[in-house]
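Only one chain is included here, represented as structure tokens and corresponding to the form predicted alone.
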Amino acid sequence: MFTVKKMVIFANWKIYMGSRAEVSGYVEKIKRNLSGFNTDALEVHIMADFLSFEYLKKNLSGTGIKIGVQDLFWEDSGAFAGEVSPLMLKDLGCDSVYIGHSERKLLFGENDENVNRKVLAAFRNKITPLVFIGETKQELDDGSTEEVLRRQLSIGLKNVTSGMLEKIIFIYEPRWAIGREQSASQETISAMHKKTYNLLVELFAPESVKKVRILYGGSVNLENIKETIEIKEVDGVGAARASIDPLNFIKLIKIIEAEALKRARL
């Protein structure tokens, strides 16, 4: 019986996959080389592009890996050309969705109000939301990180109950660390995770916040994952480019599984 929080790792595919053959090859390598992992200690998600989602859901069934997507619309149905229905995702067995990624904000005008609508849509359709928060380089430099995180959380979690909060997986991803060779320092990650936790305590009952998991994202790779997950405030990681090679992703899974089992023994 595990009494510590279950750790999490997710692969963020973005749109790196260029063909169904590439997706099929990824799946086959995962099935052939991943001997399993302790699902009591670790959650593994692949956040697929929409075109690959259903294929992954069908062909990775039984592996313990949860299959999610990278966005959804806040209405279940209607005249919203080009959007993706959370109701349809629910029907297809979608496990999770990430919301508020910095690229959605930077390139597609995502704002905190839309994040909130999508979080509520995910809960309405029994899909686990993974919610991104984080500051830009300018916001870091001018000392407004705490103000930014407070705004993202207070607006993004409007009308979210304590019971719902416990099911949300947060990802602190400093926008200035994305795509770099090195992630943020251990000291920065620890401080920002503590800050996020304390901001959540301001908004919700402390007992509910104790169960919340806060991951780190931002240039996570095989070289830095161990030092990242050794930070006690870090409950897991999201990996993008490092997860596109399925054998690398399996190595990441095994490293974080070892940390999860170590925490369970403490």
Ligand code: PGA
Contents of the next structure:
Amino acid sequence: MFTVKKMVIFANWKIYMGSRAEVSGYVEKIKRNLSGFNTDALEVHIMADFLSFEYLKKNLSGTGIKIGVQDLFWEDSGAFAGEVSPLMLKDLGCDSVYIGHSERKLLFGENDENVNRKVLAAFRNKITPLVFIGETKQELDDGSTEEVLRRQLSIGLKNVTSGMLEKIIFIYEPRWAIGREQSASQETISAMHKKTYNLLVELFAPESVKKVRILYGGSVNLENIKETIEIKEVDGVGAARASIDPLNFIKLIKIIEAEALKRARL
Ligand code: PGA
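Switch from the form predicted alone to the form predicted in complex with 2-phosphoglycolic acid (PGA) and print that structure.
Now the complete complex, all chains and molecules, led by this one.
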């Protein structure tokens, strides 16, 4: 029996895949080379682009890998041209959804109110939300990180109950650490995870907050994953570029599985 929190790893495909051939090649390599992983200790999610989602869902079934998407709309159906219905995602068996990624905020006008609507839509449709928090470089330089995190959490989690909170996965992913050579420092990651925990305790019952998983994202790769997941406040990671090569992603899975098993034995 595992009494510790299950660790998690997310592969963020963004729109790195350019064709069905590339997607099917990825699937084949995963099936051929991933000999399995301990699903009691670790959750593995691939966050696909919308067009690849259903293919992955069908073709990776039986591997233990959960398949999610990178956004959803907050209404289930209606006159919302171009949007993606959470109801249809549920119907297709979507396991999880990214909400509020900094690229959505920076490039597509996502705000905290919309994050909140999307979190509630995910719960209504029984899809696990992975909620992004984190500051930009400007906010870091201004010293307003804590204020930003407080705002993201208090608006983003409006009308979320303690029971719902326990099921949300958070990811501290500062904008300035994405797409670089190096991730944030261990000191920063540890401090920000503690801050996030404390901010959640201001809003929710501490017993519920204790069950919440908080991940780190931003330039996670084979060189730095080990030191990142050894930080005790870190319950897992999200990786984009490092997950695009399936064999590299398998190596990340194996490293985090070892840490998850180590924590379970302690
Ligand atoms: P990266 O991106 O791993 O390529 O830095 C992370 C993300 O945007 O989720």
